[in-house]
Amino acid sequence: MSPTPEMFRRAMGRFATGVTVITIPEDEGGVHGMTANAVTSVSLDPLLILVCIDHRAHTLALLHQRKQFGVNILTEEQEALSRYYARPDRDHQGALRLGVRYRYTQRGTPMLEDCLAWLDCRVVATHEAGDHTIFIGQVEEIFIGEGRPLLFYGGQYRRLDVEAQ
């Protein structure tokens, strides 16, 4: 049987991933955010990471324009943030109403408070691949926090078992 997009989606749903929110500065102090689990480390020398962005996403134009992004690795307590930033109608004012707080890196990249970790990245390459663009970012600054990761598996949010630590 030839693979179909639905089969591919189901198969990839068997691959457990962490959950991140990509953050990008907007004009006039705004912040754009997007939930993403298509994030992967690429290299230790130099420090590189990639994120894949759908061609229909508003995030695509902002990344091409700003050439910088934050990768915020979410804790299990931040599921509501992930759900919010996955919505098509999300905006900076809505995030503020939810109580989202940001800290800014030395380069001005907005990062979510209370994350498990975050990475401030400068876009160094882009590659079109099917209906997505792959952005390669060089990591310029890192924060490592505490907590337990929010996971995504089989189309649902998951948490580590207590014994899994």
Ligand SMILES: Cc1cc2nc3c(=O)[nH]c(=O)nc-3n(C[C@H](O)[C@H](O)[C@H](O)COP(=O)(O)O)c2cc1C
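Quantities reported herein were computed from a predicted structural model and do not represent experimental measurements. C-alpha atoms forming the largest set that superposes within 1.5 Å between two forms make up the rigid core. Positions refer to the first chain, counted from 1. Compared with the form predicted together with the named molecule:
Core-superposed comparison between these two forms: the CA of Glu77 stays below a 2 Å shift.
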The other form holds:
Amino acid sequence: MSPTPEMFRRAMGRFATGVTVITIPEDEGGVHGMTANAVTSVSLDPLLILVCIDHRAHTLALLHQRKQFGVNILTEEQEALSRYYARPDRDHQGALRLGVRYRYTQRGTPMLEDCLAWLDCRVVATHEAGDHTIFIGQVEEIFIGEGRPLLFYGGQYRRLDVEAQ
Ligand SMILES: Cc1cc2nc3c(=O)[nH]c(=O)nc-3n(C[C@H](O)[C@H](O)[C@H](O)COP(=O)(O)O)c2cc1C
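Here we have the form predicted on its own; I need the corresponding form predicted together with the named molecule.
What follows is the entire complex, opening with the chain shown before.
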């Protein structure tokens, strides 16, 4: 039997991942964030990372335009942020209600406060692949924080009872 999208989804749901929010600066000091777990480290020399963006996502055009993005790796305490940044109907008021705070890198990329880690990236290549585009970013700045990771497994948020080292 040929594999179906549903089987693919179930199989890949067995690949446990962390959870990130991709952040991009918008005009007039705004910030666009989107929850993403299709994020992978690519290369150590140079430092490269990739994120796969759905062609239906608003993030796609903004990333092509700005060519910079933050990868914010979430702690288990930030599950509400992950849910919020995955909602299609989110607005800035919702972020305020959740108490979202940003800090800015030297290049002006907005980053979420209190993450497990974040990486500031400059887009160096894109590749269309089916209904997603792969954005490859060169890592320009890194922050390493503390806490326990938020995980995504089997279509659900999970926790790991281990502190980051
Ligand atoms: C755990 C989780 C992981 C996700 N990973 C991705 C991803 O890697 N790429 C993607 O395009 N969408 C991903 N999504 C879906 C987007 O977060 C969601 O469609 C969002 O509303 C898109 O926002 P935008 O239209 O503002 O870009 C994920 C959602 C969840 C809950």
